[in-house]
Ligand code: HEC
Amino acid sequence: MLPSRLTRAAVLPALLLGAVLAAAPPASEANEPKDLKFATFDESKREYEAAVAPFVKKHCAACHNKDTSEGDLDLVSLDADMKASTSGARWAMVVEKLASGEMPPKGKPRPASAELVAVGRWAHAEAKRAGKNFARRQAYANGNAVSHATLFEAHPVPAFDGGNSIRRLSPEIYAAFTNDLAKGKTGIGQPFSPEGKFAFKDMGAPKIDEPVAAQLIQNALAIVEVQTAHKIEDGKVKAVGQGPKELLALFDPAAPPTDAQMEAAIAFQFNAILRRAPTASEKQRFVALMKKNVADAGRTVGARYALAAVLLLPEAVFRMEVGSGKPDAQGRVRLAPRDIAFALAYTLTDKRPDAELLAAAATGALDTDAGVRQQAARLLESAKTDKPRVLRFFREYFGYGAATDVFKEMKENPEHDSRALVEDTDRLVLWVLERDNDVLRELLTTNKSFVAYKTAADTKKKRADALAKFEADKAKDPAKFANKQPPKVGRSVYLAYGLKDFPDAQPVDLPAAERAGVLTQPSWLVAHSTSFDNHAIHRGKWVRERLLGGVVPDIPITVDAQLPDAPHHTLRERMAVTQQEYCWKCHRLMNDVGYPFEQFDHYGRFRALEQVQDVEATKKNVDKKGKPLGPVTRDVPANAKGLIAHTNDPALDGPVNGAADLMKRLAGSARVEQVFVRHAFRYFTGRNESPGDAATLRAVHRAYRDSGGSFNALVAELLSSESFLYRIPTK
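Atomic structure of the above chain by itself (the form predicted on its own):
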């Protein structure tokens, strides 16, 4: 047990550093639009009268005035001063309805994109002046709330508005970072977890609460203990394990450490953890901290606590992408070269920058967009560079990895192996990426598939060996084996794909009329199912949001979102309740694009027939005493007809018959490509797109198309874009 004076003297500085981390501005504030700022309401009012009042008169006043006031909303009289009134919540709703396209209502003329942008810009700026950040909060959880037309069709292109980006290291990056420092020592806890409410896991505000801070401190001390492990033999200090020799001088029993030795130790720790030398001020502060701790707690403990404090600096737990230097003519500040190096490394890998990236930063090679693009392309194309974040994007985008989280009753299908199904889709994605041609179309339409690819060959061999042994034993003693079956070896995962055996060569071609891309892979179908049934609503919601770029509102708290318990009806028949007027407003966006996947069961197996309970046969299914023996089912044709609608793209809308038909239609759409680009933007930048990212998104989409659908080209363009490299500083 450490003495109390040590706890106060040595732990308190670390806790203070933790408080600095906790005070970092949340990402939702750091990324607020900056293209309009109002110091006074008079400034805001002039913009309101120039841009918003005419918009209200033209598009809203007919229904939302003091006489009609539809929805209990009078927009003509709604106070534009959000600070002096309670109108902020009402304006928040207006912005959300306009951004989602819900207003003006269907049948009314759509406002021009430039008009929508102008209203949104005023609302953002006035809300900020009033201390109300509703506009950004409304948009942050779902980037689709920003009008697609604003991003890809509006002219002129909205001004860049990307604010500072501060977010925690991802759990994977933190684990790799601490594992390198701790030399594989066990007991390093994971302090971070995904926020859970965003499209991708590595998004959200950089909050550090007390439990997280406590784990960070515990980890820092454990790491430093490994770094400084030593023993004293014959009056000399010697390293234990793989600890760096640069720190040994701190513990030499022959003489107390000199200022120069402490400075060298601090410099080593900064380079080991932050990949940079300490500033003169930092060196002075940390040497002073080490001296004080050594005086209070002794040489070993005091030095360790001072070294541990470096692991608690914001740079060690945050991605600090805030820009430096003077703003350019457009008000933008470019990230420092070293920050760009870290941003590139953390965007594609789970590791800190390699030597070549750091050298590029030090020699000015990252001072130009072309230089950044070159380094991004190098990392993407290098076979030696492990890029787990690339595959992770597709796992999170499609969501098929969640198949392992869906419980399935093994008695109904003992051959189900969710882990193998996910691994198969991982391999399919990597196979498409290796070719890097027309990537999205391939991922949405290919009928090729891997089938238990990690174990198929081994399982086939073991089965053949087991069968040969069984037949040999049976030949020796026919009577003994007369009623026995050959032993079962492994699971017949191939049944999920509609095959009769494991394929000899992979990937294998599946029937093109049945399978088309990731959304017809058993892993995706299972991930978007329930334990005992399909989930056409969830599947349709995914298509609407991830491919069509729509916004499906959250379920109102007043709605009991349950389908009737009617096993004698098909899922489509039970979903008829969602066509009630109150429900259909949202379900029209999901149901029709979810129905085509009804040609698969909830294990992802293709089917022409769907089983429902036979009411009459079940009633008659009793024993001699009248005790029910269980439900009896009957087959009905599986109805996989669907409809693409409400896309604002007449060429895309229309009926579809089955999942393959749906996917081939969607894969040919430029809008679907653009929505895919939007999701790649969110994942690789860690934030949702805003109107000011329109120029970047268009350039990224052009790069993708001009390269023949290269995902590497898409990412390289994104990582060398204005949105990735520049910030509008917060004043």
Second form
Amino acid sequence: MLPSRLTRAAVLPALLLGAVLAAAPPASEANEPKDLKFATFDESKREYEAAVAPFVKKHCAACHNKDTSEGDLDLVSLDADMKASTSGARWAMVVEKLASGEMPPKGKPRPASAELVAVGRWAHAEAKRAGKNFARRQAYANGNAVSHATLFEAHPVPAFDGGNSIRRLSPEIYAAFTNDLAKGKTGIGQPFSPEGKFAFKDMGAPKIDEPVAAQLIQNALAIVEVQTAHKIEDGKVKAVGQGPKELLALFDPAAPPTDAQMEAAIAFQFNAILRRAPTASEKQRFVALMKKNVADAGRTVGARYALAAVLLLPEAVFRMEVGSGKPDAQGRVRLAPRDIAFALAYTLTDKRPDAELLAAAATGALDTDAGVRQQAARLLESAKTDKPRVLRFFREYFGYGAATDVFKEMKENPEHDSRALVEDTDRLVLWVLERDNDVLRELLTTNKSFVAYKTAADTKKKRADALAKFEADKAKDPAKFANKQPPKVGRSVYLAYGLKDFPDAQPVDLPAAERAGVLTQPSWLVAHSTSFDNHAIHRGKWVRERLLGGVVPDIPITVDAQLPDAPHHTLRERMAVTQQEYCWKCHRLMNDVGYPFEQFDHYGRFRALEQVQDVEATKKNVDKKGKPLGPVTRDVPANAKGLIAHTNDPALDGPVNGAADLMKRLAGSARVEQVFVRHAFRYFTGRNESPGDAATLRAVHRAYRDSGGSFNALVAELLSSESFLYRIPTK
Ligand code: HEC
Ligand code: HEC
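Requested next: the structure of the form predicted in complex with ligand HEC (the form predicted on its own having been shown above).
Full complex below, order starting with the chain above.
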């Protein structure tokens, strides 16, 4: 039981929450205009009417009004009150398009720079009044909202604007961390669940609400219980398990702990958890806390609470990437070497930094970008270092892992094995990464595939053995086996790949006209299907967002997103409902790039024909009494014609026929490569890119190109970039 004076309202949450709040980035903007401030919306509104409304009318309204809302944006009625509405993100986009010179479009008169400055000043000041973290990355909940041109084409390159970031540990890192400290202990729960609204699971700011705090506290106490497990025998304290002597000394029944013993225990705990010694003031604070707790709650509980408090320091629970020291000439501060060591480790592995990284931090080897790049490259290239986060990036980026979440009726296809399909694509990704050459193009176009590679050899052998036994039994007693089939062993996963048997060597070459890369792997096709059908819209959305970098507005709640139930029509015919004008402004972005995958069925099997219900034949399919016997199908050619359009890249736009055609076209595009770089950026930095990351993104893309498409080179450049290593301090 917790003594009353140490309940949740007291010491521990205060330590935890107080420190977190103190470290959280304030909502102000480093490069905001200093001279324009609005106390009220009325003040803001006056400025809006004086400067912004006339500007919109003159330069934008022709295309962005109620009737003609290009880019789904009506600027004439966009709410000027960013507090009362969600218009902040849209205004942020407006400012960005003005800054990059993309809007008004080429060929239209350029606004005067005084006009542009006035609009920018108003928007920043109104955002500030409304408490919006404007023009910073929070404005871009959808990463693709920052225009591609701003990031890769605008000149001059937008200035770096990276603010402090504090992130919670990923669930995997937290689990590995607690497991290191208290292996096998039950009662340690996962406090961190993914947020869901971002492209990648580990993105988003830490949220420490009551349930998370309660779980963290419960875990800390459970861990400390393991660390300090002991018994008293013959008046002496003895460890139960592997209790370190520094901690055991606290519980010696012969004498209360001395200050020196408490200091040693605190120092031990800091090293065990944070991999560093406590500072003098931390030592003082924690010893004082321990003394007070012991006085309040007795030796065992009091000492444990103080040790648990170390586990609740923000530094133990979060990634504190906040920069230290004096700003450089560009106004940036660099992360402390220790924080860099942790950031590198957490970015690539699920573990805390290894000894070499910590040594590099301690000896100044992480003080230069080149030094950081060297350590990043070491981790990336070392076969010894387990880097689960690299494969996880590809799983999350492509989304093929979700194949195991799509329910399929086993009766309809007993050979379907979603887990094997996912494992195959995992293996294919790793195979491509091992070569580390032209990685994206390979992933988008290779016709190589693994086929139930974990179990193929074993299943094949078991099948041969079972068949041999069957034949032998049959030879002994032909009458008994005359009408029997050999027993079935395992699932014929190879059918999903269009093969006749498990291959002997892996990877195998599948027909290049049929299969091209991860998007034609059965795992991806299943992950982007429904239980009973293909999901061309969903597939197209994936291509639009993750390869073309487009933004598809959310499906409006007023739309009843149901295709007509018409089994005598193909999926494509049923999708015709989305071609109404209102629907098409969104669906033109998805449908056309999703159609080429109609070459596959919803198990990922290649098909030249698809089946639809034959209405006439079904009508005639009745028994003698006229009772219907069920649907009859007929074959129609599968239509895999699609269209790449609305990409802002004339070299890409045009008709395509089939998935391989689509993938080859996309894989050859520099823009697609850049969009891939943007996604890698999001995953490995844990945040969406903002205009100020333009220099980093360009450098990373260059490093990828110059290395002949090495993913290691891409990541090493990213991890030694300005965006990763520097912050602009908030004043
Ligand atoms: C000649 C027509 C035209 C004019 C004038 C024009 N735009 Fe646009 N705008 C477009 C089109 C077309 C799109 C959608 C395609 C694109 O993103 O390039 C668009 C897209 C946008 C977007 C992106 C919307 C989104 O959701 O991605 C913003 C922001 C924008 N315009 C702002 C402006 C501003 C501010 C002005 C005035 C300075 C302006 N536009 C003037 C045609 C125009
Ligand atoms: C503002 C954009 C937008 C508009 C307008 C829109 N949709 Fe959609 N719709 C979407 C998005 C986004 C999805 C994709 C959801 C996903 O990820 O699978 C979608 C999906 C669908 C689906 C597939 C649903 C499913 O999950 O199987 C149907 C059917 C559909 N829309 C019909 C319509 C129809 C009919 C209209 C016009 C009356 C319409 N939509 C208008 C954005 C839009």
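Remember, it's a predicted structure, so these values are computed and weren't measured experimentally. Here the rigid core means the biggest group of C-alpha atoms that line up within 1.5 Å when the two forms are laid on top of each other. Positions refer to the first chain, counted from 1.
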Large Cα move at residue 416 between the two forms, threshold 2 Å, rigid core: no
For residue 52, is the CA shift between the two forms at least 2 Å following rigid-core superposition? yes
